[in-house]
Amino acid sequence: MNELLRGLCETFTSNIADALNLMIIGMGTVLIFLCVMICVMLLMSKSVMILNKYFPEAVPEAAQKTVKKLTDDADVAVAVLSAILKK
């Protein structure tokens, strides 16, 4: 019985040991892999930078609206009384 406890024994650490050495490989891996996704990141950022300067975009001029006034009494009159028969 107590070979038996022992060998489990062993075979838990061993396991816990595999489950450790897994855990610190795919953390590693992914925390490099994040640091040079930023490092590229930042280069690219800095070339398109320096890329605007040569080659500026086009910004497209905004569109004027034009603003219709109501000067005539009866067009007024017409939504003032659109107004009251809705309610």
The other form holds:
Amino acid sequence: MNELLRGLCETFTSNIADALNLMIIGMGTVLIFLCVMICVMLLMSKSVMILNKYFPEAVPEAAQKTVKKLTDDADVAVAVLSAILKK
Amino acid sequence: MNELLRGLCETFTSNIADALNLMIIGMGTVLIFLCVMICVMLLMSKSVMILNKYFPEAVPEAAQKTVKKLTDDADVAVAVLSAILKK
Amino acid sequence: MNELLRGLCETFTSNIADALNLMIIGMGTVLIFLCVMICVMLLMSKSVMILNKYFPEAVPEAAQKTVKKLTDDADVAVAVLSAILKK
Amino acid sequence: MNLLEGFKSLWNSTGIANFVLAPDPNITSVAEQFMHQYGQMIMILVCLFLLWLGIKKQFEPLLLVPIAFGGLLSNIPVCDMAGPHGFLGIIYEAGIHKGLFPLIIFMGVGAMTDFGPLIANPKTALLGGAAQFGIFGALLMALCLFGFTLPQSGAIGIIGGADGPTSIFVTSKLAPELLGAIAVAAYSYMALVPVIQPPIMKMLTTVEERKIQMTQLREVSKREKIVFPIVVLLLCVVLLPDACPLVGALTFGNLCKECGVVERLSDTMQNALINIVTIFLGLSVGSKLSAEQFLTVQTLFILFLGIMAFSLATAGGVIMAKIMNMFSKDKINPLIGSAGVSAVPMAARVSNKVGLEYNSQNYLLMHAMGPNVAGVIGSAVAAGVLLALCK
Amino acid sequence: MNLLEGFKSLWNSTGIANFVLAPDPNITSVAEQFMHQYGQMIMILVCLFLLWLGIKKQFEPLLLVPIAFGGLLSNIPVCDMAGPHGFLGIIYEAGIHKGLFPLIIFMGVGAMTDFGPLIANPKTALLGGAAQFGIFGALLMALCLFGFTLPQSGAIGIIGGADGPTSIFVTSKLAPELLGAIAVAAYSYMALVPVIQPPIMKMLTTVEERKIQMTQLREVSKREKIVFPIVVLLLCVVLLPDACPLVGALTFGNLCKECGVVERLSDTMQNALINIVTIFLGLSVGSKLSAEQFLTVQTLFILFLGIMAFSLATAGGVIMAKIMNMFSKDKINPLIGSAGVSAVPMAARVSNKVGLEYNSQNYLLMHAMGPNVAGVIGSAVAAGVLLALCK
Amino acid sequence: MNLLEGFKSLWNSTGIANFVLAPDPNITSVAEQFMHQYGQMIMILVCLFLLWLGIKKQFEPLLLVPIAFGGLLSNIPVCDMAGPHGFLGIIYEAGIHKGLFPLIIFMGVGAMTDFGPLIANPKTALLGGAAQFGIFGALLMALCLFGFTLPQSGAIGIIGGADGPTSIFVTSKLAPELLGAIAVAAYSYMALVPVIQPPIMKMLTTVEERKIQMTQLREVSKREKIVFPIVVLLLCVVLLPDACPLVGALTFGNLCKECGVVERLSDTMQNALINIVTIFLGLSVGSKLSAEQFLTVQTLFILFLGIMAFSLATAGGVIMAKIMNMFSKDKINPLIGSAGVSAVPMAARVSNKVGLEYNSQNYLLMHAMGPNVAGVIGSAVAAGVLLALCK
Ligand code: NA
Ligand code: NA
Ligand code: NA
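Having seen the form predicted on its own, could you now give me the structure of the form predicted together with the partner chain?
What follows is the whole complex; the chain from before opens it.
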């Protein structure tokens, strides 16, 4: 009985140690990863801003598309309108 | 020759029996299934009606969506219209 | 050394021959295929034209659909318009 | 490579050199020898005819065009596209042999089906049950008169279910060698429902019966529609687990449609997913249109048995309606009985059309949709019986 | 076949005859015997309850409805749909066991995620990191208090990542036997975020802290958004290649979204593709809801550990925000810390809602989106650690 | 697990520790040793360059972005994503090795292609035939000057077909080890068509020739468009069955588009299906961008041979137009000859643009679409020859 208890105790201790180690390693890795990411992002933002100053971005296509679509719908409305006014 | 004929005859009889059995079992199962289904459906409809009386259904979302879409299209038309009238 | 050179030379000659053969066979096949295709297409066009004369094609559905869609959009615009005019 | 050799090897790989196979000395029968030599060429002509049926005559084109094209491709000599390493063979193995494609399509069918008319008038489900008589009638004829084996007879009978995915699912399990012929028969006759059914419907009904007007269907609440697929599945679990793959797929699609909280999934099942699977299902069913399996007298028998199955199914539905009218004062127009064969929604439209011929104010469409969708469930149940007992 | 025999064999294949299995003489425990005999029936009830949660309570219905339906189908007796030759078994093997489905869904998640708020305020990423404490806290409890093995504990911990595809990916590698329970727990608690988080958030913050207003986020240029996913992937390559399948899929989707030249592909990932995969992922995850794996005391432990994981994660994020406020004069509202658990965008909405309770002009939503999306990356990194060390 | 051990094992799995492999004592050459040690790192830089080409320079981004990203993922150390159990490896095996993906994409191409301009002016098909000279010219150079084997030379030649799916299909059969390099070369040069072609076109034509105006194309009836794909397939069946998988897929897609009765399927092929397959095709082609296969002098040779193939193809088309003009009074503007290389519709646009430079009223676009689409068929036929004779 004593043996069993000691065995259980040992398993428990070893499990706790494993889990704590994993927690330290895991949280450590996650936080190191994100810290490095933050640094790189700050660097990146700086460089992109400099880049954007000297080579401004082209107007994104997506915006033009939306405009175009709107215009298409609008065209329909205009066509209908003029048709109605002619009647 | 006689043997062969008898053999054929026996096969035919056994096939007929098999097929008729299958038909009875199959149609039986289908009709029992649907009869039970009818009963359960009648029961279900009754219970749902009672349920609906005490806990009325919410207005379905789909309807609202259609309305919203219509409104969006309409918004475009209104926008165009006002733009035209301003010109 | 002489042997090696001769070997290389032979390989080169055999490769050239293989490649030229493949080129002749390949370009030949492609051009024969397309020539036959051209003839068959001319034949086909002729026969289809004759067919079209005696059994004219039905009006394609797609066209009707586009018209319908336009009308739907237009309906929205008209609805909005009338709503506005009533206000 | 020598120029002449190259051309010769290319020539040997052309269709001209391979269409007509060398006579096989082991085949003694002249007809078989002819089939062996010219089979592929004839099958290509047959597939072109099927394409024409699909495109020009609009016989279920969504299925028949891919099936016919798949048949065309699989009968091309030299490149063995229907073989185990060919494009079509690989798709067949992954999608049909394992039973995935028909089930996915059945999900889409479920997501497109409205069981409302059936819920509003449950007793019309019996019409959908009686129409399954076509399945077992054709099975009997196939087994006793035409010498098919029991599994083959079951697969042939299922044509009478008038339900594509069910037919393909059952046939791929019971008699994959007949898949080409059975699929072609099933989809062709579904397209021919407006031709096959009216004479039978008229033969079995009196003019008075055809004029019977039915009371308008009550509205069905959203809750009933949500509970219905679950109830059907549970019934199936209790009574006939063998039908559960089919019924499960159908009710899953239907539940996704009706529950209203997974519209994204329901839309996908009804569109992108069912379309993609239909393309591959069609092509790979077509890969079973090989000469040695299709150009046989069995195919003619199957075509004949298929039309018998449809006719018996139609008759079964109509007669059941007449029987029900004997015991009920709420009369059913027996014309909606024929809609029990499923073939959704074609058969219901036929009921409506024939009804209008005799009473121009009598719109039977919604009434016929009840037996029509019940027929889908009925066929799936019958399929379960066949899968359980015909193996 | 004899009529009686036929009916009997059909009867033997019904659910009625098979629901209650014969008692197994080798099982001595009464409870286990009961489970053995009535397990499937109970699981069907459990799945109906999950369906109700999905449909009526709208608990992540896009996932929970297919999962519950898959569970229903896989617990039907006789037809072994979750087995190696069944519909669900085949899909599970091809899609989940090999890890494809979660990765494809993660692509779609990437294509739907806007990392702009994180790029505008990078330091909020730390909140998303701290919230991963839930993963390792739950792992510790699972391993030490509940006697799970190390791989099982890792899979249970990942529930705290509050990220469906990540959970499924990790569990299918570490402890596939727990997949059903873990997926159900993960998606249920994600839906319960508005219930679980507010009390913890309020407990750990003062009223003054909750009223902190944050400066508006700067605009983020398109170039930054394009470079960001590449940078994250490269970091992951350098620091933790084991997380690369997940991070790679996420950043691929995001790059396709942001680069603006492959809109066709990005649209497809966000719609047709993710929907199709979601259907099959859900159904096949459901196939792991078998009685012997789900109806155990372990499942209760997992449900308990899952809620602990969510709570610890929430606390971790909030406390990290308070710690950061000690060292910085640019104060962060600690309410956005809880958004670090991911559960995009639910957790960010909760932050916003709680914030508005205390200052009706304080819109925290965009500020909370930063830790929210950082939490997705953080969970993927933590998953990489677990995959590397728990095998 | 000990804390130090754990960190160490994690460190050993980082990219930092694995990027630079230990020197292999069996490798004696310094250059090879360097490649062995730093190969993956260099490949990641190469893939980033390809990404930049795709996103910033818009070189066929729909393909190049997934290919480059796939290459990036497959060169990540430790997690063997391109291996037999990795995400990319599994997709490659199922989709490219078995040939499904290129064929499905070719279906989509068929469903997007309008053969009308070719039907209206059939003789321009010869231009599309002559442009296949690039394939066989590059094959000759690869075999005789650069020491590639015959199958490899065939795969390299097919770059001159200027057709992505055809190139991938042929290469995956003849020389899968070159797939990465050939796909990159093919898609890059297709994007560079506006740079590569004009000088060659101008060199080979006189100013008068460039000003030739062509008569407007007649209208093509729907029936002709329906019959055309069937005719092409049947011709292919008769003359070159080896080209039938490719031509079959192309004509199936086109028939679905033109027949007008299966719009659902045609839409799906043009959108959801082709997009989904493009994503996976790109990623899995990228998985062949491994250092040992891509960072070789062979890749440089392939890049050189690829540009030769495009140039020879362009020249072939232009010269054929001049030859045809000698024998016909209906003059063809030789600028449309260059469109025979396919690269639909880029090459046709180039013809149009160069034409407008010399006669601002001379719109050649529709005339150039004839040889352009004929080039697709021509390449597929040439691919059939290569598959038949180069194995
Ligand atoms: Na039926
Ligand atoms: Na997370
Ligand atoms: Na070409």
